[in-house]
Amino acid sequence: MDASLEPQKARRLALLLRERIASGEIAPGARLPGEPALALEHGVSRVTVRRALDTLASDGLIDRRVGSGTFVREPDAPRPIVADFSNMLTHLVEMGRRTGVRLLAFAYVQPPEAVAQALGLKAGERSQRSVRVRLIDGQPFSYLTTHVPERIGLTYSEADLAAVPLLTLLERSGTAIERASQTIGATLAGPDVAEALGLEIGSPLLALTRVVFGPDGRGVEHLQALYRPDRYSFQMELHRAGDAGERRWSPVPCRTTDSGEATPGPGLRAAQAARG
């Protein structure tokens, strides 16, 4: 059960056959082709094609029955959060699962030069960093770094952090927060990241920076947030807009759904298969 080298070709292939079962290529019950015929496909040997396999079964993804062979198993539906665009919850608190956050550090740096920038700083001005990972029925799946200029993150202490939103510690500490400029990316999990979120070195992460900027245009908040995508990703509902020849989409103006669970519809199963 250490499962800790991902070979080549072995991981080459769970990769690909975790793909063709996430998205419903190969249906959940449905029996795969046998160990043999699977060598010949991908032209590997078969006890490369078992290593692959033995991931995806550790994994709880298939289901291996000797003499009759190996078969997606139906997904045990931890189902995934999806945060809801057009709402933009801050916080998941609401979402009626129980959270909890863990603090990983806390203390005050000479930033990297690209969060400086984004927050205005000057030459040799220090922040407070922090690292903390969120949880869900105690999974985690968010990895925050967070950026304050010094001046701000003295007004509340490491004890505030653990327990309290930190946009709320920093309104209640009379910073006014009027914008923020988000980009949404993806990245590898970087060997600290893994290990606090509980993957593999290399596993794909979805990026979200955020800078919040007060009423005068400085940057209050810098933050890093890395999240499992097999446990959060985010949806939203679009419109069509604009006259031909200039159409677009643009999201569906806030309709909250009180029970936190993402919209409902057709896309949710969608969202679910292509978390890949």
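For comparison with the form predicted in complex with the DNA, please write out the form predicted alone.
What follows is just the one chain, with no partners and no other molecules.
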């Protein structure tokens, strides 16, 4: 047997068992089959099974009890953060108040061409670039790279950004925010991101790119965000709309208070902590 394939087989088995645990097929508190039984069931060696179980144990999904066996851990923390996709800006401000942040980098730079174009910067105009890791209950769930035009970034300090949500800082500076455009996809964790988020290199991540615009149509923030999918997900509440024969799904608008202020729709659960 090619020994170089064993790590790949172990990773595949770990992902398979993780999926069964996440779906509830293997319930919390359940005892997993022994190593010989798992090896026979999946056609791998006991070494491969042991590596897969070591991965799940280090991720806090199972307990390996000497003399008793291996058991699925009972959830000891609330569910992952669920972001209200239809009311994202409100969610971002609320999440900024309820989660912690670790600032990794802060500098004024010449941004990549794609970022400069998205923000509508003039030739040679710099941006204030920051890299942050956001945490909940001390556990990292997002890796955020942000570019803000220098003229706006100068209105707050590095210390401010380490303590106050960016959207709050922008609004405090008098910057008007009117709309945002964002795309969501998937990517794999590189070495720096993997280390910051406590993952293996090559782990799957949710990827989001957002550009926030002011009333004049110029960009005021460019964000590239990477999320651990086991600790963060997106949700949108929908309702049926349109006339008969042209019915469609439409986002549920956020509610408003008597004062006219927008409040999160039912999908916002930003206060929920990440499963450790």
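If you're wondering where the values come from, they're calculated on a predicted model, not measured in any experiment. Positions refer to the first chain, counted from 1. Between two forms, the rigid core is defined as the largest C-alpha subset superposing within 1.5 Å.
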{"property": "Core fit, then residue 45 C-alpha moves 2 Å or more between these two forms", "result": "yes"}
{"property": "Rigid-core frame, C-alpha of residue 62, shift of 2 angstroms or more between these two forms", "result": "yes"}
{"property": "Rigid core superposed: residue 33 CA moves 2 Å or more between these two forms", "result": "yes"}
